[in-house]
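Let's start with one chain on its own, the form predicted on its own, as structure tokens.
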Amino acid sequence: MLIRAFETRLMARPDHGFQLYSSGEEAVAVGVASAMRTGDRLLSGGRSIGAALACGLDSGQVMAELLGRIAGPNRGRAGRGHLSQPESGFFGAHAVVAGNLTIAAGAALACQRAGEGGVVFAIFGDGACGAGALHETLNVASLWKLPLVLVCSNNGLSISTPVSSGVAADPLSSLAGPFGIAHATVDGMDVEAVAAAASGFAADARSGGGPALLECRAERFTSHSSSTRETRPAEQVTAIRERCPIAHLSAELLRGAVLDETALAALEAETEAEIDRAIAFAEASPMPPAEEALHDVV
């Protein structure tokens, strides 16, 4: 719901900036973080607001960051692209696509070798899988036994390129097969789903049981980015948010007794009270000075 919240609210906004959006793909940012423990790390590719919020970064340094100022996590230099907060967990953003899965594997090796039982977590998307990076990656994650869990968010599109018309492998967590790593395919839109599947994998990580490819088979609810238009039909849109993941939890929730409607209305006014101090927390930061331009430039 924060996720949700956050983001409507951002787009909402004539200064909201290039940003791609995580709507419709909430469940798999929160069920993967679900999975983690302190001493974990999370890499996201460029599609980072929500893992950024699920791994628990706060809502007003976030926003703060996406609109350039210096009270993000990284001064406002950053961006959603580049968004990091190591000492949270957030290994950070990773604008290239592929980009963060040969730098997780690095920090799953720096794990292995501290001894702690940490895990390394890395939410790619489905365009990923046909970039030689991911492959590399698995082998090398497969030959070292590193504690490794590569998530790959899938909402079928590649911008607008269809899965099957870029990647021949179906399901994508097939393309672990071959290097004899652990994988399976989930519902992406229910996040228990996720969480059972990302937390199972983390506990034989942790046991030195090795790698594993976690494909979340998710919708996306925007067009691709801010900037770009939408490409599908207006009804296959409207079909697609019928499948609302925070929609389904609340039914599963109500029809479960853990909560009533009071209790969901109050959760719903929480949230958009916490994006209004997100929002507020942002406009009372300035903007970096100008000479920061070239500050962290080699």
Contents of the next structure:
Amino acid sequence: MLIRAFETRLMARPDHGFQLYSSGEEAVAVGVASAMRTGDRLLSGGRSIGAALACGLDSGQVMAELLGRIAGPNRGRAGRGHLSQPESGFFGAHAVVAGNLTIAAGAALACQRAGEGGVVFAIFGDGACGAGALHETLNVASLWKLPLVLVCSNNGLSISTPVSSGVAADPLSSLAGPFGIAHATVDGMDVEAVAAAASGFAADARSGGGPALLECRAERFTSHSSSTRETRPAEQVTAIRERCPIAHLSAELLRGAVLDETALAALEAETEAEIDRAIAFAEASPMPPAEEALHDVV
Amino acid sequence: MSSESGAGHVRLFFREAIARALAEEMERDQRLLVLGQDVGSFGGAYKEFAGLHDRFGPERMRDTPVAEAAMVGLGVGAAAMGHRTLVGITYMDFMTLGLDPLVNYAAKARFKTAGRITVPLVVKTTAGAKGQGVAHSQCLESWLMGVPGLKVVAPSDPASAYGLLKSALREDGPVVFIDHKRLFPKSGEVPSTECFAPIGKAQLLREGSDVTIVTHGYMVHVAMEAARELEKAGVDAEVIDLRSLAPLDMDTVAASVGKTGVLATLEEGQVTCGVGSEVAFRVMERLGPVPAVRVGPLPAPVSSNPVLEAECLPDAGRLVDAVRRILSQAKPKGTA
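For the form predicted together with the partner chain instead of the form predicted on its own, what are the coordinates?
Following is the full complex, with the preceding chain placed first.
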């Protein structure tokens, strides 16, 4: 709910910058983050807003980073493509498709060496599944039993290319099979399904059982990026948006009497208020001084 | 094998200098990992890791699949988590497969995270031709010199290999350490006690007054041979071993060219956008126009055919000819 509200308000701004939105795919990030413990790490691709907020990063700091302000965790240098706050478990975004996978495996190797039970999660898109880096990562992660949970948020489209034209394997999770890696495909619009699968795989990885590949079938509610034209017909996008993971969970919670309408409305109001505070925080922070272009280079 | 040679030095083969530097650093930093193909019990393609597997075990001297993208990425990821790593890429040609995590992640990590993540990684690789053909011979170091956030070093003898590798393994950020196939048969004096070769500092190997020859890696030996030839012809050449390609020690180079007034560069990699081009342009930015010549291989792939390989590679004769040509074209010194 926070991710959706955050992105909706960001999109509405004329100075939103270049963004890849997570709207529609929130349940993947939230479900995976729910499986994380202190000491675990999450790496994402460039579609990072959902992952960062799900890891508990302060929404004001994230907004500041995305708007290029120095109050961002990376002083506005990284943007959504490279946002990170390692001490919060969000080891970072890396906007090279499949580029975060081998690095996640290296982080998992460090966790294994440290012997403290840390697990590394990597979220990537279906577009990464045709890349050699995934296959190299699966191979070495299996050989070395790395504590690595690979999570494919399969939104069905790599910019405009359908997954059926980009990856020969179906389902995508079956890519892990030949490597002897545990794998599953779940409904990525159902946060409880994602959370249950991610937690199970994380528990196995934590206890030395090795890596896993979790495919989450999700939907992208917007075009690939804030500057990419939408290739799907409007009626298809409308139909997709009907399958909202937040509405789905809200309905479940109301049906189970975990929440009532009043509590839900209060939650929505509190979320909007948080975004108000986030935007105010970001706007109060300046852009970096130009000389920071040379800071922290070597 | 190594032998004591007095005066606080020990004579080591090139490979032994590398193994010694690594052993000392692995002893000091219990987290330090080595990843690569055949770095374990096999001891490395040139035995440069010999003995380390027995001493530090297979977990730390870790054989990898033949998958350079994953090898570099694993090293980058582990290093970014605080576990310093050396990744061995057997031949520099194969660095092309692992450039993404090195160039797009490791070199940028410190900047893009505003210092929250650093990547204490050394990628050690072996460049140069020795009969193995078009995809096992290349010297691609100039490709890496223009990547902000990367340091690049190239030893020319056992002492610089030891000292530069020690320094590289103490850096906060990624360093590419480039040795050379034809350096491995060489031996040389290395200080008996621990020492470091500073990154960013060139070494003046031979003083001279007529021309400055700037080179690095194995070509240092070719340059010294050429300097001896030139001496017979009455030309007094100064020879500088760059050692560090990024950053470049332009103070040392410019001081020398300021003295000799003529620059010759020598490299085994292509001269187009090469190390010599960069050195020459920076010299002229400091000193103004200077007679200069670049010497390198032919603009062709390096064949495994011995006739074609020898024809392609630069040698002392080619450097001598180039220096004599540039000197004959340059105005005599002191006659402005």
